[in-house]
Structure formats: structure tokens, C-alpha cells
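Read the single chain below, which is given as C-alpha cells and is the form predicted alone.
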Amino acid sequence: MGKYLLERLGLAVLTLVLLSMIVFVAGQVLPGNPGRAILGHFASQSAVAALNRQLGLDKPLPVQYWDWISRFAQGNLGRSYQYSAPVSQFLWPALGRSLELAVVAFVIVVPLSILGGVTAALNRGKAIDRIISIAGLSLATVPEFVSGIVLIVIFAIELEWLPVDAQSQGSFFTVLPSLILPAIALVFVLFGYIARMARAGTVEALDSDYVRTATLKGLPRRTVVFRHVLRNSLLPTITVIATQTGYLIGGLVVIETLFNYQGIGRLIYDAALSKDFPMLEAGILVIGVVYLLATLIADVLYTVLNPRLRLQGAE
């Protein structure tokens, strides 16, 4: 087990290094002159060149990359071109707000999807199985902005139950009511995928020899399902849920823009529009770190819950 986790950790570090290189190179090839973006269109060329030298942009690209990634490793995310302030002042609060929205979405979608997938598997071939499967597939194909607009029209405009804008200031419980609509829009996207994985894992577990043996021994169906089926059927689902963390944290541009929510997805989008390369590069790399951490945690849980991997690690 320890060897397996060390291999996964090494792979995560290698992936993060490659991601940092891709992010840096992408930031360099994007059109736009940082010095010109900061000083404006009417600044002289000499002033722009002097500022670029001050920012270290006249150095060779490998040197610029090393300076940037070494500062990042020390917690220095750079200075925003747009706001003339440290990137960390904007990035960490935005990440926290996206995490709040992700938590609300997870609290809704994870138990609902697992319940739906397991229910469909236990009623394989019946009407409820087809209804859950078709509903999940249909919801997953609806674009986020379409479902978001429908939710706004029904619950915010017509019924006036919930606010249109997702409030980003205040304590978690203060902003919670304004996070419900964007969270439901995310549930529509994720429900079908997670429910299908839960259903497939449950069907595989139900067809396994150990479940048939437990059933032949006369164990009650409830005991068989909770003690033998769910423990093994949800292993693939854990990995799937973890892989959606990166999307929930960094792929919320549409949702955050639609609901006027100041999360990290919206921050990265605004940084790309304003050619704020330090903000853009730091934001993407932070999302990569969060995604890799979530995947690593999923690997740990998968190893702990899977007896076969534990036995292999002990050999």
C-alpha cells in the first residue's frame, strides 16, 4: 500500500511540474504586452520597455520560468497587472468562495446520485431504472447556462423564492440561500455521470460470487446490500467524485458569470480578458494543485477500502 501511494504521489508531482510548464508557455504565447497592458495604450514605447525589464520579462524564458515557479513554491504568487497588488489577495478569497459553492453542490449531488444509482441497480430492468437513467442522461446534456437561466426564471423571478445573484460576501450561512440555485445547476450536470457509475458498480457487485454466497446463506437483503454490495460498488464512484472536484473548483466560469458569483473561475476568466498573466497562471496552477490533491485523496480512500490493493501492497 505504501509503495502504491508513493507512486501516485510521484506521478502527481510530475503532473504538476508538466502543468506548470504548459501554463507558463501558454501565458507567454498569448497575445498582448504586459507592460502595455499595465501602462495603457498612450504610454511611450520606452516606458513600456523599461517596465518589462523591471518585471523581468526581458530574461530568457527558462530563467523566467524558474523565477516564477520558485516563487510559487514559496507561496509568492506574483503581482497582478490589473490591480497592481499581490495575486494572493484576490486568488485565495476567490478559491474559498468557489469551495463554498462546491461544498453545497457536493452535499446535494453526492447522496442524491448514489441513491439514484443504487436504486436503479437494485431495480434493474424495471421502470424506475429506466426513469433514473434517462433523467440523468438528459440532465447531463443540458448546457449549464440553459439550466441556470431556467432556474432563475422559475425560482428567482416567477416564484421569488431565491435571489438571482449569488452573494459572495459574508459568512457561509449568510450566503447559503444565494448558493442554492447555482448548486442545483451543477447538480444537473453531475447527477447523471455519478449515478451511472454508482449503478454500474452496484450491478457488478450484485452479480459477484460473494453476494450470491451471502444470499444463499439466507442473509436478509438489507444486510447483503449494506454490508457487501455498497462497500464494493462505491469504490469506482469515489474516484469519479474526486475527478469532478477540479471541475467544481475551476470549471465554474459559466455558472459564476451567470449568477454573478466572484469565484476562482470568474477570476481566471477576467484575468484572461485583461491579459493579467500572473493572475491567470497562478489561478490555473492552483486549480491543478487542488485537482491533484483531490485525486490523491481518492487514491488513498480507494486503497483503504479495497482489500485487494492492501494485500498487493503488503506482498
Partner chain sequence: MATTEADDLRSGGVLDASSKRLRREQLRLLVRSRTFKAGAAILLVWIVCAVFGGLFRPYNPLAQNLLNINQPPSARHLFGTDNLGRDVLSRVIIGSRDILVIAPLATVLGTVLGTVLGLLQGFYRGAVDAITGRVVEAFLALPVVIVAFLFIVAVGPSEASLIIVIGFAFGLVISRTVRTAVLQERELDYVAAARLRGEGAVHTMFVEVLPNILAPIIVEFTVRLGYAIFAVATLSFLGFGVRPPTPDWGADIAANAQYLAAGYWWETLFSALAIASLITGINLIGDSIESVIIQ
Second form
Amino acid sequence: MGKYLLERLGLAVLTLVLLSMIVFVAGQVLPGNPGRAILGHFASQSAVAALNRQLGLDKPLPVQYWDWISRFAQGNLGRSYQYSAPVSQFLWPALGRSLELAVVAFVIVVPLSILGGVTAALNRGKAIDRIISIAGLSLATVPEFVSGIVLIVIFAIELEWLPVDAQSQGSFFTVLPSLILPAIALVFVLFGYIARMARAGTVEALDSDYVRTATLKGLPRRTVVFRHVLRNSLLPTITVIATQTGYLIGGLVVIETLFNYQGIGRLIYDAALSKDFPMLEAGILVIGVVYLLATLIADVLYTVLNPRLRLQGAE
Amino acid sequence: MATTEADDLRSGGVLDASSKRLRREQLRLLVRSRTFKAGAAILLVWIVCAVFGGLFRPYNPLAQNLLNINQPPSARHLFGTDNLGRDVLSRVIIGSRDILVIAPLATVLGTVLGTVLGLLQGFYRGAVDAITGRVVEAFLALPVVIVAFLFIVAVGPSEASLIIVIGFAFGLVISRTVRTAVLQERELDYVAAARLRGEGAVHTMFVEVLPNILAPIIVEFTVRLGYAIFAVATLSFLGFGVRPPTPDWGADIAANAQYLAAGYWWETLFSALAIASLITGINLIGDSIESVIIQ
Amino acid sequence: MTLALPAETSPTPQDRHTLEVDHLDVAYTVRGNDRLTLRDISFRIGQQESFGLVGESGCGKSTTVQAITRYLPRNGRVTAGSITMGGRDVMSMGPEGLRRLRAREVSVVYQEPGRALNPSMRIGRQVAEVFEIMGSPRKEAMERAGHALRTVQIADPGRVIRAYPHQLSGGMLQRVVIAMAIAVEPSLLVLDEPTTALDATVEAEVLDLVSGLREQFNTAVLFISHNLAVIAKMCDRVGVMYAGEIVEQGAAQEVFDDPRHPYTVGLLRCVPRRGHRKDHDRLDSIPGFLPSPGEVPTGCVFATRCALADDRCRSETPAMEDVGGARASRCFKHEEAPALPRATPADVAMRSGRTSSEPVIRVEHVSKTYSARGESVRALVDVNLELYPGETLGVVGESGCGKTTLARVLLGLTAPDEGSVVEISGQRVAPTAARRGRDELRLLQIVFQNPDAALNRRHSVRHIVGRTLTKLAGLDGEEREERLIDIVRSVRMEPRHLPMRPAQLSGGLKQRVAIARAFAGQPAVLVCDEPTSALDVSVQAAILNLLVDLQSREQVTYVFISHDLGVVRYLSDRIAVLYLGRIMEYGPAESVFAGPHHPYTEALLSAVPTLDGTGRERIRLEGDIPSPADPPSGCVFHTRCPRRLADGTCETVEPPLREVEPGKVMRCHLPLDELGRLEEQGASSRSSDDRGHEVGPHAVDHDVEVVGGLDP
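Write the structure block of the form predicted in complex with the partner chain for the protein whose form predicted alone appears above.
What follows is the entire complex, opening with the chain shown before.
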């Protein structure tokens, strides 16, 4: 098992390196002329050239990449063009706020979607199954900004239960009420997918030979479901949930913009609008790291919970 | 010798399903399914709007009327007017145009790219698979919207860059599905049989294996088409897609979202419903295709 | 109009029956239509009696089990008839009654032990559950679980209790499942193909175990199998099923010795028996095809395939008729049944034997080592073979013996280790198919086990065979078309089959297409890798006949790989017995079957159940087949060998292959006169080592050593 996890960690690091290359190419190479981008249209040609030299842009690409990535590795995320201040000053607080929102969304969606998926599977073919499946599918297809708008219209404007904007300042519990609407918009997108996977896993387990064995042993239905079905069907769902963090972050960009919440999605969005490449690159790399960490944790969990993998080589 | 056997073969052994009949049967099942009908109807409405919308839109979607702004739905303006006094209904009708060009093109690009990439990965495995697999993995560590962001900002927003960026990102996703299917297929003995008659790699990939993995590719295509609409609308909403004043659902929602608090819900809601209905329609079609071809 | 079933004559008193099934009909709902899958099934099982249901695939035997345990698929339901267990009506039970019935009265053992246990729970816990249901507290249940495992002769219950299913072998898992089944001493034990997924030597052990437990616990048994010999060995009475009906019923030995339904007669004639050989006997076959599922023919279900059928058979449905001696047959002409005319003429026109003194294929020092994750698996170790034109080499062995690897190496699908030599007609061929030229490819072809996988399902028969003609025979245009039709006819198919795709053809026809493809390039050597294992016995017979005809006409050499000794013996001129990648014994077929045998060959031969039941003393092997990744020291067979030398030689020194008779080699330390000779002992009984009275597909491919990922 240890060997497997080490291998898995190695792969994650490799992926991260590749990811950084992609971000480097997109952020540093494709846009062409950062000097011009920083100084604007009216700067003189020589000033632009001087700045480019100062930024090291006259060096060969591999050297530029090495300089760039080693700076990152040392924790220096660079200086924002738009604020003329260190990126880290904005990035870390924004990440923290996004994680708060993500936690609220996950706390709502994980139990709800697993419950939904399992309920649908146990009532396969019946009306409740169709309802859950179709509802999940429909919700997952609606972009967050659409469902977000509908939520705002109903709960913030018509009913006035919750605020239109999400508060960015204050302790977790004081901002919590304002996070509920954006979290629900995220939940809508995630629910269908997780529920679908939970349903598929449960259906597979229900049809398995070992569940047949358990049933024909004369075990009560409840025991069969909890001990034999769920134990096997929910394991793969862990991995699914982890991969959803990626989509969740994608959704954050939209939701944070719509609800005016100062998270990392909003930060990247603003950076992109103002072509603040250092901010954009750092933000995207951080998102990549968060995603890779989430999948890594899920893999470790999966390995620990699955006797097949856990005991590999231990015999 | 053994004439009896041959005689019997004449009478039986052939199952009741010619390939044409099977395909016709599948098509019949598909067309008859309620899900497909509903999805097709929705899609058809939007295609008609995109192609012929110019003929029946009530007003010029670009015509501003500053004396008539933020009007709620009425008999004259069924969906009301926006903050520049433009007719929302007309904008919703014409707003279907760009998205219905960009999303399908991006999906086609992605499907072709993903199929070729997946075939190569699954077929050569080894180093090719390991290297491309890692790169794909790295891309997929980022949400499509963010990848799109990064590249569109880098190369500048335009219809073409939307298509290329979304198509490329989807190609990577689709390549995973195709690769898995190829890995399953290549273990089957018919691939070994092809090797044993000296077929080259290209023939084996495209003539032997590809026809057998069309079903998951078709399903993947329809699923991705839904996501492509999603992505194009989102990017437009964020200002990286279709630019104002061209009517576009995502961009219009972004432009009018600020007036929601004032209670002008019609300016955003109808575009939002348009997006939701289009995606739902495509998903219904995809779902019914999936249930027919993958049994 | 259906007669009451004749009274049982089993040795035990039959006042009360453990199970009574009366006029049972089961239907599946497919796309809104009811398909009648079981019709008028009636049988009884007395206390302590064992009853067998036997039939080809699709006959409904497993559906019967599902109906009895009320575990039908969601679209299946009982539409008529009754099931009574211990005097209680099973069909009318509520959920709680049903649960109690399953907990106490009836236990089921299925085919795939690897899937029958929960992969994420320890074995001990799963066995203990059975006792917890009966009210034992958890700790006591655990203790009883250990005891239960000892009952099924698991030597090391402590280890097994703590293990997860994936850590145990198939044979061991099936013992665990049997332990759970028998633990509560049910009144009925249902075994649904319990040994089909197991190797022959392991199967023999499990069958012995079941017989022993039956005596110990006095349990009634319902045994389902496609294998006639297994049923003959395990059951007092038998019901033969065909297309959803029981067509014949009676004491097992009588039914097999003197069948009274044309289907049973035909089925028994399809089986290669001892003494039958390709050069002087032809197998019979059952003409025609099984009716498609749900199709209810007017008249007798078997009439379309029956040479005795007349107008009455085709218009009137026969009921079970008492044919005397406590037997019943669902046939109007049961008296004539034994005289059923053959469907295939018995005489053979064979050009037999070796026609050339030059070997057509020579295999020298062929080894194959797979390596993965630092472990290396020696799948083949120094294999040497020589075959002449028109000969058949039978390759036999169990899981992990390397027989499939041998096939792949010969064909170049897997590259052998350095130093391995494969020569065709004196010419050394390249190690991989990719580097072989057209002629090298053409001369060596294969018929795979499973035609569904071997034929591209998107291509027509014309494309499949025609493309091979283009690539290997270099034909095109009219010439190709002519040859295409020739070949298709030579496998007894018609030009009208050419535009069809595999999905439109039955299993037997698909395998014919695969054979046509293999012959398209006029090969010198054809590897047949279990070509009939996926087929029912009646289809198998026709395919074997076809292979024999083609061989005699084309003088092609076969390398015939099979786990089925009966088939191998019928076809082969030479036999190679493989164990853990090594040739254990290799020589002329008669000599290998006559003995003296290598101890492993002896065990294989004696493991096989016989139809007449007059078993000789059986040699039982201890334990499971070792993993090829970690083979035993010395002689690889010593861990299971009943004859291993007391002085420890076998444990330390690997015996060389030595010539024991002209042309026959053996890998064993024992002197020849200490080895067993099964044929002599059994020579007086008619068919003491019949193997392979199998009437259904062997559902699982035993060979597991070829893992795709290992293939470079």
C-alpha cells in the first residue's frame, strides 16, 4: 500500500509540473508582450523593451520557465500588475473565503446527493427513482449563473429571506447566512452528478452475486442494504466527490461574480479582465494544487477503505 | 457427407436481426421515446429561432428606445424591455444564433480530437499513453471554464478562440472515454486476428476498433454538446464570449443582472430560461440515445 | 392430462418431500411482452435425496433455481404452478416467511465463488452472519464460523477467517460458500453449477466434499449442471431439460444408460467417449437449433430437431408419460427413442496419419517470462515440440499451466524469451506477428475460444473472410469472390450468410466463420484454443466433425488446446500435459492415456467424473494450484503429488524431461514401474475415463496467466 501511495504522490507531482508548464505557456508565452501589457499603449518602445529585459523575457524559454517556477516554489507568487502589490496579499485570503463557500456547498450536497442516489437505486424503476434522476439531470445542466439568478429573484428579492450579495468580511458564522444562496447554486450543479454515481454504484451492488448470497442467507433487507450494499457502493463515490472539486472551483468563478463575493474565483476573473497575468497564473496554479490535493486525499481514503488495495503486497 | 447439417443451416442458425433491421429498430425505439421527442422539440424551436428568427422577431433586437426602458412584460413586449428599451423577446430569439454555431462546432472539434487522441493512447499504450495521459491529466486538473479563461485572455476573445479553446478542452476529456473503450476492445481476439493477417496500426485502429467504440463516442458527443452550451453561455456571461451589443443569452444576463435588485427580473429570467431549456433539450436527446444504443 | 409423477425408487423413504414443484410456469417480461421461459416444470425431491437438472444453455435450469428461491430477476415471475418446501407453499410466503425459509430451510451455492462473497468483508464475519441470523451472539457466531470452516476441510480456518475474499483461491472460496450453505443444516441444498468455474482437480475435491457433507447432514440436494457426468456422479435422480421443459426424468443411471427421449439420446451421442477416435468414429450431432427464447411452438418443443417426429408431434403437445421403472418421458415415441436415426453418418473417410517425415512445426527451448512490478512470472519454461503434417497435438492442463501462452507465443501475439525458436517447415519465424511476413503469418493461424470476441461485430462475414483472403492469400476481384464462396461452403455455410454480421449468427455458425477465416490463407498449422469450450455439446460435436473433415482434406496440423480430456483424446495424435508452464508428459496419445502416467496426468484423468459411475479409485490432489509467480522448488508438482518420494528429492531437484518410452517423455523422478496405470484397472468397465460429458458452454476461461497489461 505504501508503495502504491508513493507512486500516486509521484504522479501528482508530475501532473503539477506539467500543469505549471501549461500555465507558463498560456500566461507568459502566448500573450506576447508583457512589457506592453504592463505599460499600456502609450509607453515608448524603448521603455517596453527595457521592462521586458528586466522581467527576463529576453532569455530562452526553458530558462524563463525555470526562473518562474523556482520563484513560485519559494513561495513568491509575484506582483500583481493591477494592484502593484504582492499577489499573495490578495490570493490567500481569497482562497480562504472560497474554501468557506466550498465547505458550505459540500456539507449540503454530499449527504443530500448520496441519500438521493441510494434512494433512487433502492426504488429502481419506480416514480421516486425517475423523479430524482430527472431532477438531478435537469439541475446539473443549468449553468450556475442561471440558477443563481433564479434563486436571487425568489429568495432575496421576492421573499427577502436572504441577502443578494454574499458578505466577504467577518467571521465564518456571521457571513454564513449570506453564503447559503451561492452554496445552493453550486449544490444544484453537483447534486445530479454525485447522485447519479451513487445510484449507479448502488445498483451495481444490488445486482451483484454477493448481495444475492446475503439475501439468500436470510438476512433482513436492512442488514443487506447497510452491510453488504452500501459498504461497496459508496466507496467509488468518494473518488467522484473529489473530482467534483474541480467543477466546484469552475463554478466558483461564476457564483462569486454573481454574488459579488471576494473569493479566488472572483480574483481570477478580475485578473483576467485586467490582464493581470501574475495574479491569474498564481490563482490558476493554486486551484490546480487544490484539485490535485483533493484527488490525492480521495485516493488515499479509497485505498485505506478498500481491502483489495490496502492488503496488496501485504500477504 | 454431413448433408443434414448443411440442410439445417439453411433453415436456422440465423438470428432474427439483420443489421439494417437492428439499426432501424434502434431508430424506431429512439424516435418513439418520449424523452427524445421532448428534447428534439425543444432543440427544433431554438434552431428555427436561430435560422429563421429574423423573419418573425417582433422588433429589431438592437433598436434602443430610451423612452421605453425596463418595461415589464405586456402585450406589446411579451418579455418586456431592457434597460436600453430593447425588446427582450427579440433578443432572446436572435440570441440563439451564436451559441448554436459555436457550441456544436466546438463539440465536433473536441470529439474528433478526443477520438484520435484516445485511439492513439489506447492503442500504443506504453510511453505514448503515459506522456499524453499526464498532459491530459494536468489539463483536467483545471475546470474547463478556467482553462478557457486563461487561453482566451492570452489569445484574445473571438468566436474562433471560443471554439478552439472549448474544443481542445473537451477533446482531452473525450480522449479519456475513448482510451478506456479502446483498452477494452484491444484485448478482444478480433484485434489479435487482425494482427495475424498483417494489418497495420492505422487499419486496425480505424477500421477494426473505431466502429466498435462508436456508441460511447456518440453518447459522449451529446453529453459534451450540453456542456458546450453551458461553457459558451458561462464564458459569454463572464464577458469572454460573444460581445455586446450582439444579442446573446449569457452576455445579456450579465448586462442586466445588476437590475435584478430593482425588480426587473424579466430582463434576465427569459434568457436564463432559454439557456436552461436548450441544455435540457440536448440532454434529453442524449439520454434517449444513450438508453437506446447502450443496453 | 399430465400424469402424476411416478413414485420414487430412491433408497430413502419418500413419505414427505423436501421440495415439490408442480406445473411451474415462469415468464419474463421483455419490452412489455411475456416470454414463457419455463413450462410445466414438475419434480419432487425426497428427504435426503439428490436430484439433478441437466441441460444445455438456455434450457431454463438456472431459472428454476431462481424461482424456487424466489430470487427471479425483476422482470421475471411465476405465472402458474406451485412450489412447496417442507409442506409450505413458497409462492404465498410474505417477506418475513421467505426470509426465515432462506435462513433455515434452503441454501444455495452458485457458480462463481469469487463473486459470491462480499469483497469488503472478512470471511469470518460473512460466515458468522449465518449464525447471527439464527440468534447466536456475535462472539459465539465467530467461533461457530471457525467450526463451520473446519467442516468443509479447510485446514487453516484461523487464517481464512481473517482473510478477505480476494486473498483466497476459487476452490477455497467455494468451500467457504459451501460452509455457509451447510452451516445451518438446511433441509435443501441447491447447487447451481458449483464447480463449472473450477479446474478439474479442484472440481473433483469439491464434488467429494459435497458428497461427504450430504451423508453427514442428511440434506436433500438439487444439483444443476450442464455436465452429464457430474450429474451422474452426484445425483440419485435426474431431470433432463430442453427449451424450458423437463423432457425426461428418472433414476440418473437409467436415464443415461437407456435414454427414452430423442433429445437425451442425441445429447449422449454428441459426447466423445472413450474408444472413439476421429479416424474411425464420427460424433453424432443434433440437427437444427434451439427455439428462440419465449417462442412457444405448437406440438413438441423438440419436434423440429427430431428425426422421429411425425404430424402428431408437430401438432400436439406431449405430456410427461410414464415409461415404466419410475421414469417419465415427454415424448409420444419414447419407445422408439433409442433407435433415433443418426443426424451425421457414422463412417469416416479419413486420410490419416503422417504423410511426411519432415516436421511442419518445431518448437525449441521456448520460454516466456512475464514481468510486472518487479515480479517475474515464468509462464512457459523450455518447451520443445515437433509436429508432422496432418497431425493433432492435444495440449491439456489447468489454470496457469501456460497453454494459452503457448498458443500466443506460437502465433507471435506474445514475444517469447530470447533463445526461443519456432520453426515452420524448417524456416525459423520471427518472434512477433508484427515482424512476420505474409507467408509466415499465413502458415500459422488460430481459432479462438470465443467467437463473439474473435469476430469483429461491425464487420460482415464477407469482410471478415474476404479481408483475410486479400491479406494472406493475396487474392482480389473475381478470384477472391470465388475462393470466398468455396471457403464458406467448406465450413458448411451458404453464400447468403456473406452479408450477415456476427450478431445475426448462432454460436455455432460464428465459430464456423472463425474457422473459415483461419483456413482462408491455407495454413500449415492451426492453433485451436479451446474452440468448443464456449459452445453447447450438440454444437461442439458439429464443430469437431468439421475440424476433422477439414484436417483430412487439407492435411493441416492442429495444436488443439483444451481442458476437456474427452475432446482431446478424440482428436489428438499426440498429447502434451502442461503444469505451471512446464511439459510434464508428452507423447503419442494412446501411450499417454494408456500409462504409466505422470502423477499429474494420473490425477487429471482420475479427477474427471464418469458417466457410468463405476469410478476407479480416485487420486486426490492436496491443495490448490500454486501461483505461477511463485512456483514450488524442485519438481513444481511436488506440493500436490501423492506419489512424491520420501527422501525429499522431489522438493529440491527439478526432474528433467526424460524419455520413458520411444517418443514419450516425462518429467518425474519416479521409476516407470512405480507410476500408475489407470487404463488397465478400468479397462473392463466401458467408459471409465470418459471426460467431458458437458452439454453447455464452459462459462469461464480457465487460463488466467495472460494478463493484457503484461504484454509488451
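In this text the structure is predicted, and so the values were computed from the model without any measurement. Positions refer to the first chain, counted from 1. In this text, rigid core is short for the largest set of C-alphas that superpose within 1.5 Å between two forms.
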| item | value |
| --- | --- |
| Yes/no, V289 Cα shift of 2 Å or more between these two forms with rigid core fixed | no |
